[in-house]
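Encoded as structure tokens, the following chain is the form predicted on its own, with no partner shown.
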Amino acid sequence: MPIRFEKVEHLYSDGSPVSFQALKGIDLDIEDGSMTAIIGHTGSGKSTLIQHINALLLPSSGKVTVQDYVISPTERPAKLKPLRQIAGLVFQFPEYQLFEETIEKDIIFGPMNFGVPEEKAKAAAKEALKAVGLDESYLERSPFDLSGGQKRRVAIAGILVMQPEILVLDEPTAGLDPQGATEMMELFQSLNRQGITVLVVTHDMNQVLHYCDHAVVMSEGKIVKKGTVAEIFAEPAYLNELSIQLPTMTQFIYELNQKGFQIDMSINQLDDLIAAIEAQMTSR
């Protein structure tokens, strides 16, 4: 397992009044070249657990062992600094992520941080801009001056030019186009398949199903919920307990079968619905 969290807890702002519990007794094995998501409504923990992923945050109790990194309560930061080399995390907000003059610069940081070459870095970054859909005459303009779907771009680049072996992303679609987010997740999933673990927070059932294989369930600070997204999304009234949408498909084969049909709720593509739906009607 890359990725593995053993009774980890983390509590905001410890020992003071208004100390807040994030995590409570976290146990959870991600699995090697899954790409997974990380659903659940919103303060249920989704974005403080990812932080752990890669350091940013340190955990109260408990471990993550991510390949040979473990983080725990007592590690220096400094100590876990390549392990961001290794996993690298896409901030829900991508101002977070953008800091210099230029494109060029920002995307090129990281890679100059860990000691590669200017110029190997330059190249690097024209084909991560590329890989985000955005060309090379960005590259000397502000990231500041950019939409915010833009910025999102540019903040996945300068993560993209890292060549992670773990890539945890957090709302990654969010600010863009319904287009733009289906060319993003296209690209996420192209990714997996090369052989990168990808980790996906998002609100979107509509993603969660056509795109990752496997899906975590979280609620007030604990995994309620994990395993493939067909069983995660074959509970439909335990999702509705945890105000987690459906996704429109699977929602739409739920009422079928309310109705009378027999298709299983693990379709993700129209055609194969359409083919289920034609055989029960032949057969009726």
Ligand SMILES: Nc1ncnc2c1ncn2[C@@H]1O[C@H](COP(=O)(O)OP(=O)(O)OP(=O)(O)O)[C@@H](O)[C@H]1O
The other form holds:
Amino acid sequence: MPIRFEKVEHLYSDGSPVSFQALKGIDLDIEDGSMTAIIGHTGSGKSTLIQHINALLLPSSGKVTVQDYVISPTERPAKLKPLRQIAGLVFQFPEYQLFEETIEKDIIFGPMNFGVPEEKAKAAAKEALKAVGLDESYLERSPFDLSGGQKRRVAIAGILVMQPEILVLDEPTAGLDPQGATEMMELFQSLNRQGITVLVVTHDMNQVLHYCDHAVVMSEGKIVKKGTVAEIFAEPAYLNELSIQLPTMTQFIYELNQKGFQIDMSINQLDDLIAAIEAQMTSR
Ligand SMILES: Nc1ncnc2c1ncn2[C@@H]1O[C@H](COP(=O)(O)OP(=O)(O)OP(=O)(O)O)[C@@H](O)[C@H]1O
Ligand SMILES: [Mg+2]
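Structure of the form predicted in complex with the named molecule, please, following the form predicted on its own?
Entire complex below, previous chain first.
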């Protein structure tokens, strides 16, 4: 099990009068090689949860285990440096991650910090930039002169270049146009198929249906549901209570079934849906 949360609580400004408990008793296992969506309304604790995976935040109580690393209230982040290579985290706000004067310097910072020679790091930076859909001309530009979507791509490249075994993405397609979002999700899916464990925070339920195999639903600092994507979307009324919409395809199947069809709610490909509808039309 590469990632395990046990009884994790997180309090911001712990011990002060403005202390706020953002995570409450989190127990969670993430399977090796899975692609898991973290969903839930704004402020439910998603970003707080995932920042524990590379020890950017430490639990106030409980512990997180990532491969052989134990992250606990007393474990100092300095001891956890190698963990930052194993578990790469792309922030919700890319500005938090970009700080160098050129994009190239920004992307090679991580590998060089881990002892990769400069020339090798530069070659890897080119590859990473290409993977996120930006050409070499960006290398000498300032990361601060980019659009929101371009900044996000650079921030993702800066993590991919580290070749993490676990990739944690906080709303990675926010600010991208629909085609860019699809390309980015396909990139993560292909990395996942190569064996990388992927966690993705998203508000887009269509992405959850099409790309993820597991999902975790958060509400008010707790995990209120976890399971396969099919299991999560099998309870529309419950999701509705949490203000989580069904994916378009699942909603469509749900409404067809209300009208007497009997179509498998877990279908996530258009071709399969068309075949299922055809089969039932001809048998009527
Ligand atoms: N640095 C902080 N200090 C105090 N409270 C914080 C801090 N960061 C987040 N919180 C609070 O913790 C709760 C969870 O925040 P978090 O950012 O984890 O939510 P989220 O699910 O990622 O939301 P969103 O979908 O808006 O990104 C919120 O109520 C938020 O106000
Ligand atoms: Mg967030």
